[in-house]
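For reference, the chain that follows is the form predicted alone, supplied as C-alpha cells.
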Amino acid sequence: MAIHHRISEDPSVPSAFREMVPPLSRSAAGEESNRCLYCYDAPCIKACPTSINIPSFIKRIATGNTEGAAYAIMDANPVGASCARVCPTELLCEGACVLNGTAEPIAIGRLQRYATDFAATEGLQLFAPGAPAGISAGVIGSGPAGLSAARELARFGFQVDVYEAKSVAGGLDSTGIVSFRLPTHVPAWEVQQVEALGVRFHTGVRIGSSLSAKQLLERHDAVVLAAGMGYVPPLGLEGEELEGVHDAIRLVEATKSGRMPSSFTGAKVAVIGAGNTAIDAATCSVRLGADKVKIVYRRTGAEMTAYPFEFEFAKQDGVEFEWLTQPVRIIGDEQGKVTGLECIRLEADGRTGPDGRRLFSPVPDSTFVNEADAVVFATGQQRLAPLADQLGISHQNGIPEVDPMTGLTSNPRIYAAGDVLHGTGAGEATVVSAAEQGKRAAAAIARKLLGEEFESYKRELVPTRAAENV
C-alpha cells in the first residue's frame, strides 16, 4: 500500500484554538464499539446523508481492523474525517440510534474520528485511481462537495483538475470552520487523499478572472460547480465603514491562517445573526480575549438556525443572547472606531414567513444602544450570481436550477453541488450534505460519459490493504 506522509495538529496553533474534544483511546474505542448492537436494518445508516455503513465500520473497530473501518467510512464519505467532528450527529446518525431512550446512543462521531485519525496518523493512502478513461473533468471549488466529486471522478478513471480561488485547498473545512472544532490538519489529509489519486489542484485560480468560463469548458468534458458561497454581504447599516466592523467568515479565516486579531482583547463584541457561523464568530471572539460577547438576533431562540449543540457550546463559553433585537445603526467615535450598536426591540405580529418561521415588528419607542468595540456580521453569505452568469447556466439569484438528484444544470456539461445549491431543497448547508451532492454529481457524470456500466470502472488499479480488509 502507498504510504503518504503523516498528518498531525500544527503545534504553532494557540492553545485556545486547539481541538476541544479529546480523541478516544484504543481501549475506550473498543469499549464503545462493543456497545453497538450491529443492527441489520440500521436506522443510523438511513440517517446519514452519505449512507456510511455505520454498524460495519464499528464492528471493524471492535475486532481491531481500524484500517478497514477508515476505508469503509472514507469510501462512503470522502470528507469523513471532517464530518466526524462537525456533523450534527445528535440530529443524524446518533439521533437515530436504537439505544436512544434506554441508554446513551453509540458515540458514532467519536468512533468515526478514531478510525480516520488512525489512517491519517499512520500515513495511510486508502484509495487508488481507476483505470484511465480518457475523460477530463474540471471542478470549481475544493470544499466538501468539490473534493468529493473530484475523488469519485478520479476513482472512475477521469483526469480531474480542481480550481480553488483561495491559496489553500479544502474550502470551508480548511478556512471557514473554527480550529477548535476542525483543525486544519484534518481537511489537509482529506485533500492529500484526493491529490494522491492524480487529481491536480490549482489554488489561487478564480474562474471568471484567472481562467475564463469559456477556457474551462474548452479544457474539460464535464464541469462540477462546487464553489459554495461568498462572504457576508453588507447589511446597509449606517456605520458599516467604521473600524471594528467584521465579516464573520473573514474573522474565522484569519484565525485559521494564524492571523489572530489583537483588537478583540478585552473588547465588547456584538455578533449579528444566530446561525452556526454566528456561533463560530462568537466563540472565536471569546478565544481572542473578548471581555463580553453578545449575539444579537431579530427572532427568538425557537427560530435560530444554529444547531442545538452549537447553542449549548456558546452558552458554556459565556456568550450572551439578546433575542427580538434588530440592529439599526453602528455608532462610532471621532477616530472612526466602533463604540456601540443601536438596536430596537421587536415583537411577534402574528404573521409567518415563507420558511414557516414567525415574523416580528418593531416595538414603538424601544430603541437602545449595546456598548460594543466590535461588531461582527454573520447574517448569511453572498450568492455567486456572476459566476453562474459566466457559466451561462439558469439560476435564481445565484442559485443554479438543477436536477435535485444529479445536480445537472441547464448546461448538459455542467453539474452543481454543495452550498451553491443551498435554498433549493437539495440538502442542508452541511458538510455531509455537500459531500453527498458531490458524490451524486460524479456518479451522474460517470454514468453519462462511461455508460450504464459506469460502476464497473470504479476499480483500484492496485488494491489497497484497506480495501482487502473490508
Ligand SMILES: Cc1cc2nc3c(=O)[nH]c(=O)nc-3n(C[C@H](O)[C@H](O)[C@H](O)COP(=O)(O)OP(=O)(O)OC[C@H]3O[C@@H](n4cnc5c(N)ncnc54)[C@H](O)[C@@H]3O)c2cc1C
Contents of the next structure:
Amino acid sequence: MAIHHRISEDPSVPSAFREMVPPLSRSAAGEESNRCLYCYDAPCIKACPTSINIPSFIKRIATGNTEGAAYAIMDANPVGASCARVCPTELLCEGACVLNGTAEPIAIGRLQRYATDFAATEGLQLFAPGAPAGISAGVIGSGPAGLSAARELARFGFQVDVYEAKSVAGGLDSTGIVSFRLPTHVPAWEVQQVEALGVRFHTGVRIGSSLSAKQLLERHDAVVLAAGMGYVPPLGLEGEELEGVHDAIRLVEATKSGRMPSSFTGAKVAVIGAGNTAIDAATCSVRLGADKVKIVYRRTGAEMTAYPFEFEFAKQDGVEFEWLTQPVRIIGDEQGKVTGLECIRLEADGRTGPDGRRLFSPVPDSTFVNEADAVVFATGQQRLAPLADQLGISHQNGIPEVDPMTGLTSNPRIYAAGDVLHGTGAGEATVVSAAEQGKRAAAAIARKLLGEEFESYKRELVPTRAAENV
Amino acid sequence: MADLSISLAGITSPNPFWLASAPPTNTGYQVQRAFEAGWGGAVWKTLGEPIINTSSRFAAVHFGGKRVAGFNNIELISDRPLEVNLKEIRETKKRFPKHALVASLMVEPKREKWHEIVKRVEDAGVDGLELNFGCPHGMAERGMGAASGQQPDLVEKQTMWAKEAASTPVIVKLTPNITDITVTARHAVMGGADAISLINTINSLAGVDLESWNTIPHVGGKGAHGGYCGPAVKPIALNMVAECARDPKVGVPISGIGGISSWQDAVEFMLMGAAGVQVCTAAMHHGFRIVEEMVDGLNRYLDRKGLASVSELIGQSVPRYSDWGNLDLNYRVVARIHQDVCINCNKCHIACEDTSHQCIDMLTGSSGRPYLHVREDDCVGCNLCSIVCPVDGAIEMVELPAAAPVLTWNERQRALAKLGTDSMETEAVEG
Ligand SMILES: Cc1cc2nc3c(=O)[nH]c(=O)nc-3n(C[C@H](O)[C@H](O)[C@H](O)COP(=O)(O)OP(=O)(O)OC[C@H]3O[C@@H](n4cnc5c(N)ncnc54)[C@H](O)[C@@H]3O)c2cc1C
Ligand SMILES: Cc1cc2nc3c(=O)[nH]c(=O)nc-3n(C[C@H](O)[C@H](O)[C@H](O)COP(=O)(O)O)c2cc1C
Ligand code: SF4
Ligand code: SF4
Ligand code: SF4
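For the form predicted together with the named molecule instead of the form predicted alone, what are the coordinates?
First the chain shown before, then all remaining chains and molecules of the complex.
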C-alpha cells in the first residue's frame, strides 16, 4: 500500500507556483482553536455542504487530538484536505461563523488544513474498508465527486474500481486548480487514503474508448458517473487555431504537471472570461513571467462570477480588467502566431436576461485591437454529452437528468455526481459540493443494495500508523 | 481500538466518563440524554430531604478572555421529591442497563436515616451509592455535607451505617475543605467504603462587584460562600487524588473529580490513581456532547500508546509521586534558549532578573542583533523563564549530566546522623 511516504510539496515546483498561504504553526492553531465557541447547532456546520462537524474538529485540535480532528473532517468530506485550501470559506463556513461582526470569524479553513496536514505528514490511514459485501461498483472519474463516492462505497464494503482517463488521479484538484492554491501532493494524499481501502484506480482508462460503457455496466453492479466537464469549448472566433491561443484548463494542467510553457515570459496576455478559471489563468500567466495580463469580459465586475477574494487576489497580482469588451477575432501574423485580440465595446441596453443579469449590446464603431502575444480562453467547460449517450441515460446537452437528492439517473444502476451535473450559468461548481454529491450517491447505492442498515457496514475507526514504515 | 470500559469497585461502565452529582444529573430526562450522548455513567444529583434553592446560584471566573476558568455555586442538593427521583432512576436504569447509575445521598447523621434511604434507592435499581460528605454550603449548616465530611469519625460512622444497609458498592465523596484529605479518606475506608470519590467543591467567593459592592453571586443583596470547581481546581484535585492513591491505608479505588474538561485531564487523573472520572463544569459549559471529544481523544491516545485497555493507565504515575525529602538534590536542569525560535520579547530576562536568580543576559550580537543568553552556572533550574516564555520551544530545560550520585534530603539527613555531625553546623558552612 502506498501510504508509507511522507507527503509534502514537490521540491521541483518553481517558487512562484508553490503554495502561497503558509500553514498555521502549532501555537497559532492552538490559539485559534481555543477561540472557537464550540457552538451548539452551529451555523458553520450548516454552511458546509458536507456538514463537517466544525466545532468538534476544532475542539479536538484544542485538546491535542489532531488525529481525531483529521478523522472528523475526512469522515464528512473525503477531500477535506483540498477543501481546506480551495473552498470559498468566506461564503461558506467562515461566512456563517457567529463571531462575524463581533470579532474575526474562526479561520476554519486553515485549521482544517492544519489537521489534515498532520494526518498526511504522520502517515495516518484514517479509515478502514467495510466488511466485504460482495458487490462491485465502478466509478467514472477520480475527481472530488468520484473519490468521495469511491471512499464511501469502500467503507460500505463494496469492491470499487475507479476509471480515470488521465494518467493521474484526483480530477481538477490534481490538474485544474493552480498549484499555488492547491499543490498536487494534497489530492495525491486523498487518493492514497482511498487506495488504501482497496479501491483500484485504473488511470489512463477512458470510458467510451479504452473501455466501453457497455463493458463497464457488465462488470459492475452499480456505476457512478463523476466525469466532471471537459476542456474549454471553442468560441467560434476567427483565429482560434493560431499559435498562442490557449485553453485555460490545459494551461493550468501544464503548469501543474511541471510543463511550464516558456512562451509566456515577457508576453502580453489576454484572458477571455471572468469566472474563477479566468482568474486562475491570469494569475498563472503572471507567475509564468507575463509582462502584462488583462482579463477581457463582455459584462462588468458586477456580473463577474469569480469570487470577490479571487478578484482581489488577481488585482494584487497586477492583473488588469477590461469590462464591457467583447472579443471579435484573434489576429495573427504570417507565421501564424497571435499578435492581437480584436474587440468591440459593449454597453448595457436596459434589457435583462432570463438569469436576471443585465444584457449588453455593441457600441457602434467601437472596434479596437488589444495587443497580445497570447490569448487564453476561460469561458466555461465543455459538457460530456457523448459519454452520457454511450451510457444510455437521459440528459440535456450532456447534463444527466437525475433525482437531485441521490443523483440517480434514468438507468437505475447509474448515479451521477459532481460537475457533470453542474447546470449552465448557475455560478461556479465547487470541490466541496462535488464531494457531497459523491457521498450522497454512494449512500443511495448502498441503501439500495445493502438495505436501510447500510451505515452499519462502515467499519469502526481503526487508526493505523504508517510511521514505522517511513 | 482500546477497551474503554471500567469497573470501579465492581460498578461497571462502558467508558470512564461519568457525570458528577450536580445539575446535569438532576432528572431522568437529563441523565438519559447524557447516556445517549456517550457518557459512561452518572451520579444522580444528591438525594435527601428536598430543600429549597436560592435564585441566582452560579458565578464563574473568566480569565484572560477565556470564559469559565473556574465555576462557583451556592446550589444545594436535589429540590425534587425523592419519589419522583426514584421513579426516574428506575426508568433510566431500565433503558440503559449497561451504564453506571449511582445515587448520591445525603441525610442527617442518624443511623436509621441512612438505612432508610439506602434501601429506597437500591430498590430503584442503582448500581452503587455515593455518600455526599462534601457540599460546602447550606447543607453544612444543617450538620450535613462538608460539616460531617470534615469530621473523620462522623465520616467513618456514617459510612458504616450506609454499609450496614447497602448491597451495592458504597463510594464516599470527600470534601477538599480540610487540611489532610487522606485522614478522612482513611476513615471512610475504616467505615467500610468500597471506593472514594474526590473532590467536591472548594469554599469560595467568586468575586465582588466593583460598582454595587455586592458579592458575586448575590441573592437580593446578600451573598454566602459557595463551592468552587472547574478547570482552576484541577491541580488541587489531582494532588488530593494522588495523595490518596499513594496512601496504602486508603487502598480503595478512586473516582477522580475536579476540573476535568478534556480527555487529557482524565488521563492525568487515571495515571495518578483514579479508576474513572466524574465531570460537572465541562458539561455545564458545553453540553453533554463534549464527551464525544473526550472519548475520541482517549481512544486515539490509548491506541497511540499501544494500550489495550484504559484500565492499564490506572496508577501508572503514582510511584513517581513522593515526598520532597525523597527528591535528588544533585539532579540539575538549566534553561537553554533557542535563538532561532526566540522572538525577543525579553519576558524571560525580566522574570529571572526581578524575581529569580539574575542569570539571563540581554546581549547584542556582532551583527547588532539582540539576543538572550543563560549563564548556566548561575541558573538554578527553576523553570520560571520557560513558564513565562510565549513561544513553544524557545526555552528548553535541559537535563545536565549528573555531577554527583543521587542524594536525597532524607538520605543526607540519615548520612549526617550516622556521622554524628551536627547537621546545622554543616549547613551553615555550606550556605
Ligand atoms: C481553473 C479552475 C479553478 C477552480 N477553482 C476552484 C476553487 O478554488 N474552489 C472550488 O471549490 N472549486 C474550484 N474549481 C471547481 C472544481 O475543480 C470542480 O467543481 C471539481 O473538481 C468537480 O469535481 P468532479 O469530481 O465533479 O470533476 P473533476 O474534478 O473534473 O473530475 C472528473 C474526472 O473525470 C475524468 N474523466 C472525464 N471523462 C472520463 C471518462 N470518459 N472516463 C474516465 N475518466 C473520465 C477526468 O479526467 C477528471 O479527472 C475550479 C475549477 C477550475 C477549472
Ligand atoms: C452547581 C453545582 C451543584 C453541585 N451539586 C452537587 C451535589 O448535589 N452533590 C455533590 O456531591 N456534588 C455537587 N457538586 C459538585 C460536583 O459534583 C463536582 O464534585 C465538582 O463540581 C467538581 O467537578 P468539576 O470541576 O468537573 O465541576 C455540584 C457542583 C456544581 C457546580
Ligand atoms: S460558528 Fe464559529 S465559533 Fe461557533 S462553532 Fe462554528 S467556528 Fe466555532
Ligand atoms: S440557563 Fe436557563 S434556567 Fe438558567 S438563567 Fe438562563 S434561561 Fe434561566
Ligand atoms: S521569553 Fe522566550 S521568546 Fe521571549 S525573549 Fe525569552 S526566550 Fe525569547
